[in-house]
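Single chain ahead, by itself, as structure tokens, in the form predicted alone.
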Amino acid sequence: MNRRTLLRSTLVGAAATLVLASCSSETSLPDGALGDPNNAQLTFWDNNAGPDRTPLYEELIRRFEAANPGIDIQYVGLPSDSAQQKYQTALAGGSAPDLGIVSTAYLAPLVAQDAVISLDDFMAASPQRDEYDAGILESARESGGGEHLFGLPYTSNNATLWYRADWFAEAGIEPPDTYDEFFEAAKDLTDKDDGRYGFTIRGGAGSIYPLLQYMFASTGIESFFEDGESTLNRPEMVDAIERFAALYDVATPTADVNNGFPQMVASFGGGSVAMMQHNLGSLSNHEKALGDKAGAVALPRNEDGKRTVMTDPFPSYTVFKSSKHQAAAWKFLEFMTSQESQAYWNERVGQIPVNKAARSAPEFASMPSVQAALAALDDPKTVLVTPPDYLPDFGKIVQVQMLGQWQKVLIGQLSAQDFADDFAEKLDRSMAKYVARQGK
């Protein structure tokens, strides 16, 4: 066991060094960990800072600053449409930070970069192993690469089907638990001359996941690839996207064909939908819009009652290999994934703590939407699809070449099975150069 106790409240160097400081918090590291424990300024880059999660992290940074006098944490916030491009300027100028947070979706270039240490050491001696949700963990793994945990994630931010309970209460009909519900209930709750329809679907900026995250919730089908090849085109997904997208126009708003989520956040909020797909996150928009009218349930159940969930793309918190304060920031990232640590940002943004002591914060019983996604990813039936984040073309494919392709199906110049097949052709392309290059 690699685990020890730290004793000493002082190093010698910059040495690898085991400590336990007696005027700060305890940690145990491995053998090895680079640089004092107790004392460092550390760089934190946050990649999705506003006025809604910045003062929560820089609540938590005073709280670690005042039990560990010797680490000064300098906080940085980073708009989330350029952040990805703001670490490669960093490592293309040596300036990299000492730690931040990364999302699965740009994990992969930072690790085939060599731009990052894998923490399984560290997690390895952590107290506090044993508390993280193992299948969230092998999720991130998996986007990483599949071997070694690289981004240490905090939170987990499943899809989910928000809707209007008035509405439904009003039509006597219960929210969707299979898709036959969901497909029934999204044509009975549109009433065009009223201004109404029973969903919104995406059809602009950030449509592919969602349509992802639908494709194999509704077909059941496990997993990306399967003997080598995509399962993107199979028979059973071209039938359910053509069934998704027969609800553009019929049962949705003719504008949904551009929109993006403030559009469909303003649709929901504003009246004029039953039902929007959308992750954990949008908690406080359907809060704020429409108090305790918007009802949430997890994704429907495929035929076979099971739910398959293909996991979002979630962030994670990365120690930057240039780094000479690695002890340091993982102390830092054990306080931030404590269960008080997470209990504390998770319960305020209205999301599942990757830490599993924290969701017994009594504030998680009152959140409908954690709770339907908690008994979900509780469901032993329930199979998790984790995105191939680790393919380097991945994120370009479907935020950007995919998306044209997914408007003209939804208007009628592309049929479903020429969607399905370019968008499995686009995969094994990129997996085929994944595998080339990882020798195998």
Contents of the next structure:
Amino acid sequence: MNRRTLLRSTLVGAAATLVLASCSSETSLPDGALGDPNNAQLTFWDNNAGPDRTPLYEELIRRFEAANPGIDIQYVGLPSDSAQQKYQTALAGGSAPDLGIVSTAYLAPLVAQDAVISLDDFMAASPQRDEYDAGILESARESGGGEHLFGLPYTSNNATLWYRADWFAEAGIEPPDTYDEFFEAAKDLTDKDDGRYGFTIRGGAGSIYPLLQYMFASTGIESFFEDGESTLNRPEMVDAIERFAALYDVATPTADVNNGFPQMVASFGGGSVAMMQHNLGSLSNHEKALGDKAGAVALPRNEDGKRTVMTDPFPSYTVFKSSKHQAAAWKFLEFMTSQESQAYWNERVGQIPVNKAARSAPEFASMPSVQAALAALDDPKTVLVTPPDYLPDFGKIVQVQMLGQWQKVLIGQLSAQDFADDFAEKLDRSMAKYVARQGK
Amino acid sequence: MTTTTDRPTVVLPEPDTTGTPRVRTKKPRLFSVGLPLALYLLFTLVPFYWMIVFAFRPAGSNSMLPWPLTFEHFDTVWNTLGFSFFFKNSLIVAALSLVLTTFVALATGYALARFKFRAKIPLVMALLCSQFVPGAMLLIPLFQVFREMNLVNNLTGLIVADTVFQLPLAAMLMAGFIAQIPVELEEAAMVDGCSRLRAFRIIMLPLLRPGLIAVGSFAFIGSWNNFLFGLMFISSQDKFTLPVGLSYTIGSYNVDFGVLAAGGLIAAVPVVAVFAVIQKYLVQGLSAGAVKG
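Having seen the form predicted alone, could you give me the form predicted in complex with its partner chain?
Starting with the chain above, the whole complex follows.
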């Protein structure tokens, strides 16, 4: 082999290597990213495993591993109601996974424990950085405390008003676009003798989040705190609570006071209520029970014509500080939030992709619930309110402490004013603790 | 004044001298026995009825009977959701935990029942007090110990955790069973030339059978149903146990009741079968010592 042939072969080889290298990985990593991005064994925990979602992750993992033969993903599905406890125990025992899905509702404690890494540098170096929905990323930043992105969201699950399209058509009513129309429809569609109610109000487990979503949507108040004080006991809020609670047992079933998500879905799917408020995640339940009789619109507008959307807790991918393979973990996250993976996952669960390019996938066009939520998100008049998940006690206040109080309001043992004052005071106290801790 | 002769003659039944108890031929007491029992059965069996209906009827059906009969939910849980290996894991963990618990409880119970030693009262107190500690509080210390011993994500770790958790109650129960067998029986065997171990093996063990069955079955059921340790100490899907697998069928937005019921039936059947076989020993074992003779 002469020198020229040798040189040519070397150049061709080098070019081929470069092309292959660029094909195998489109990821750009920041300096100092930990571990080999092309060779790792990663443990990945899913916080909401189940027969409907696990196969989707397994398929995406299969695709990722085929494209990245050096990386092996060990998927572990966790039951949704025990996932947080499992994360906390594993952290305390020093056995956290490399990466996992966490809800924004419990991201803050992980951040406070310094258990997860900031993804900002990875994001800044990523070729996909402009494809993500800026509003949702901002909301994720706020949930983690405001400054850094600790969790990469991959789906948005907006509050939705599900309604019986056939009953509305029979009654000649349009699905509500304002809260006045909503209350009117709830009363018009109630026929207690026939066992039909206009609405199902959530009184049992998980009832405070939807209540807050209603409170912000109907009043148009844009933030949980203004001038350092909670807005929850403003007079408009108290009026809104009173009006909502007045529906109970008038336009809703009496049993609602104890009902959580499964009972609410059963009432709606079983044909006893005309409307229910829940996020996009219940689509498959409604499709199974009602088919195309179930319609969906975004939560109604307030009096000013604005739509105020309080975001639901959403799942995010997080990378744990203890992981020795953070570079490979990011590569996996980038794959999972790529246009193709996002469309695949979200169109099967009926939620909104965070990767905006994925939203043009044809399947979304045939989902009224997703279209309604997207229209609300894209509307320039829409205001997004992020719940203060960063407060150390927020989860406890919402999920435990206020639950019994709300049930008392429903059955008339507590006034809306007292409820709102109590709620606001708890949040103010939690905020004071948070500020004190930040100041240290 | 009346005399005794004025009294009407009363014919008393002949006293029963055969030694066998008389059979009472009263009518069944409908309101005092039948109705409460029926209510109790309704309360107990209705959830099972629903479980069977959900497990055997097709998805989306509103039938009150498991008809048209389908096995699709069983196929899903067993073959798709991995209950085949969850079941195997549960069986391994529960069986080995039963053996370990029973063996150690037997030794501890014997020591407590037969020997006098200075630390006996503190030991009994410690065993009793350990019952007040909820399992969740043991998680983190156990996790750290197991991590050092490479027992996290390992069925052996789960067996050890289940055994440790059940041992205090099992040891106390066993001590009670052993205490109510007269020590003279053992002493007589030893006078006849048996060693203590041999006397224990040939005299005590057969007499302890109801106690062993009671303790062993509690250990089996406790381990079979333990969700918390299974969830916390195991992180690979292929090593999950049945209770963890069951909770895995409940998503935050979706509950497939058919699949859940089929999984519940699969988890319940061995327990029911075990109880059906051993229940006479269990009652005998639990009531032993209730009447001192």
